[in-house]
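Only one chain is shown below, in structure tokens, and it's the form predicted alone.
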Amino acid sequence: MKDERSIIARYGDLVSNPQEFFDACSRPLPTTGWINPCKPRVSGDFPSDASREKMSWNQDGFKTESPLNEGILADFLTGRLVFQEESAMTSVHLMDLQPGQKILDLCAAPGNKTAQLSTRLGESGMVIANDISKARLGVLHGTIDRLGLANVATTAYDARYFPIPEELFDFVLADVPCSCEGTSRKHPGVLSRNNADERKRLVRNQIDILERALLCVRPGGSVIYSTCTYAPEENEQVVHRVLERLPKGFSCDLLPVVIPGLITSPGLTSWNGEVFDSSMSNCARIWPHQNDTGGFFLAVLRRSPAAFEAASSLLPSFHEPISTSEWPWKLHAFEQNDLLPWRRTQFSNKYDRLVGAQCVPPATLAVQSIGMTGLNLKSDHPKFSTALATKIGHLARSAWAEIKSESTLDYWNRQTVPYISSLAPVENTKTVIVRCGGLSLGLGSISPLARSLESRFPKVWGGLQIAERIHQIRST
């Protein structure tokens, strides 16, 4: 503990009240998250939790003291809620996103910031979510399906060498790998692995990633550089050195970071005897004692509108890389005008993918996945996925069954439950969309004679072991 305390002690002189900073670092984090604005709600704007508290700076954000309750579980499983540390939400909040824009998330996994980007674009635009680790992308793919994100494509490049397309991105998020000191309230172990050699390696990578991000953003667009560490070597010093190394004819401005309703501190203009450019004060630091959060650093670099030629004539243009078609499925449960203008692609022999109309990655990218899981093609008759059922099941005009709210935990626990009404074909057993109070919960197999419904909800959803969480709720 003494060694860990000494690691953050080096930052005591950077805050106005060092004791408040040290005390905050020793307390556990509150549970925070945000509401998915693209998923339907029946009533209210937040989970049915009496202890919830709305964030002053984020209209979709909330804090809660009791995350283990049925209302919050329902919002999580149906993709209407994302748990995310409060300070980590800020980097996406700095982007003035507009419908139809193209965004690159260079270091995307586990995917909460990608989800923020996607939902803020609505059903429009495109997010390229890149991460060097294919295993970590698996977690991101689960988030995509749970939230119903059809405008995300994933890639697995080393962010330092991400292919630069001819049609550049409107925004690039470079939330880079770092020493993670600001997460110590949730993961105390991060302080024990801090060492000088590791920091030097991280800094080299951070500089390379930020430089690549600036090459990928269009003139007039912005790069958001962020870390969850206090270390000036990984924050202001990285930004300062990248600005110093810009090639001739390439310029960018460091914009002021302002988040109304959230307390921040300006970036440092010097550290350990090194003087940085005075514009570093436009960066922002979020210290844990200021807003009861983790630690975070933010910088916004806007590329000069003046054109910069980087051998762009040698780079390929955007064009549609995957064979897609309009809705070929026989969706007898829906009216055609209920369905948004998505496309679909048979990305593998197992699943069809549901893809946003504007989600068209550059042809040169090796896409790992695009859109969300649509239909399961393994059987003779294509079946809805749980992801598709929870995304559009509330619109179904037939092939649905309604259950009581007191049956929802049993349903998610893969048990057979009674249904109170249905509108489905007359066969003795038929797959239907399961609804409760107008919300779609997933899929089930209906038995009209017994008026019962067999749950087909996944055992693991969004990385959550469902039975284990339900047991925790019922034990409290």
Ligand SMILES: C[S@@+](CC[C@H](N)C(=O)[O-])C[C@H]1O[C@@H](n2cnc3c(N)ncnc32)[C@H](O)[C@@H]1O
Second form
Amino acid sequence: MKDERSIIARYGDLVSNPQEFFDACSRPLPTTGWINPCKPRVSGDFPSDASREKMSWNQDGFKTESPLNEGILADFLTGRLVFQEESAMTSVHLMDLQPGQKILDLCAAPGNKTAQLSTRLGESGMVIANDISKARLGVLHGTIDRLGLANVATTAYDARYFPIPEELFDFVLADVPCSCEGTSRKHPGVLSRNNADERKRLVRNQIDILERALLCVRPGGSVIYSTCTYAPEENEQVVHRVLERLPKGFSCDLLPVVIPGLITSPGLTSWNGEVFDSSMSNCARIWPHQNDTGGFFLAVLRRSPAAFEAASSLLPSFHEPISTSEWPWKLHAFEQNDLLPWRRTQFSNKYDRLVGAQCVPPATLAVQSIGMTGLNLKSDHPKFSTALATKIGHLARSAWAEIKSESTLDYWNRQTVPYISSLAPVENTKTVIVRCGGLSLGLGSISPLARSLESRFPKVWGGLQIAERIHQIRST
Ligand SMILES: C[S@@+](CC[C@H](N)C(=O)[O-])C[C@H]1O[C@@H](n2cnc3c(N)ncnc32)[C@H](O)[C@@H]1O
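Given the form predicted alone above, I would also like to look at the protein as it appears in the form predicted together with the named molecule.
Below, the chain from earlier opens the complete complex, with every other chain and molecule after it.
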């Protein structure tokens, strides 16, 4: 096992106070995350916000010292909260996203940045979330449903060969695979895994992925290149190599990275005797001791806007609202206007999908999934999914039941709980949308005589083994 301290020792000369850097690296990382701006809390009586401190630079971001409480669990399970390391949240904040834009996330899994992109676009636009690993894409699909992201489509290409579409993207995120040194506060063993051959392989991939990203972005659009490592070989040196070998007639600028409220250091202009382009100081490094975070690197490469046309004029006017006759069950509970932002598509034979109106991937892409899980079409009556219930359940005008906040942990733990009020389910089904204090929690089946509700919450949701988490909460 390598001496981990000696691996980061080589960065001591790059920071103004090496001891503070080394000390920060040996402290555990605070728990941080952000609140989904697309799923505001209507009202609610969960204990929650008191334990959360706002971030200085990110209005949706929070830090907490007690991640295991009922309020945070409620927000997590209803898709209102995402846990994400603070420095990793910055890449997406560098994009000045406008409604209707099309974004490519080339190395997207497990999907926290995809989720940021999607929610910052609101219900508009489209995010293509690509990752070479289908297993890791599976985690991303869980996040899509938990957060209710209807404007994301996923693909599984090797980013180095991602098919360049005719209509290029407004932004491309290249959050590349790297040696992850900056995550050592969270994953202490990560430093000892690094070796020279692995680094060479990573660097070759990083250069190829960044080059591909530049070919996929429209003139005037930007590529964000980010890593969670300190290694200059994977950061400034990669950006420098790519700028050196741009194809003829292709130019781009490195834009200054500024994040008001967050302390950053400029990118290096030399390393190991090699001098880089002076514009490399426009990149940003986030060191752990500066803001009590992990380590991160950011570069923004803007493709020269010579042939730029307003993105909005290129947007297809594709809008096919869902009609109540198409989606028979339970729509009695909704009004047509509730469903206007989406289209539906039958992507697999079990569930249909709810898809953002502007989420129209290029026909040349082999899409793995599009939008979020909608209705289960396999049962006798097409059934709601938990994803759909947590997204639009608060709008239902019938077929709902309200439970008390003290019953929520039992509900999530798949127990039968009492309900306090309900509005009749439709047709002959007993299935209802389960609500508590303005939040829509999922689905259940009611027995009106006993005034009880059988939970139909999934055993695993958003990657969390629910029973385990509830057990932890109850024993603290
Ligand atoms: C740093 S992680 C991305 C984290 C992600 N952006 C997020 O915020 O959740 C890098 C990802 O790149 C993927 N990857 C590695 N090589 C790739 C390639 N050649 N093409 C596409 N994805 C690749 C890995 O599977 C991994 O999920």
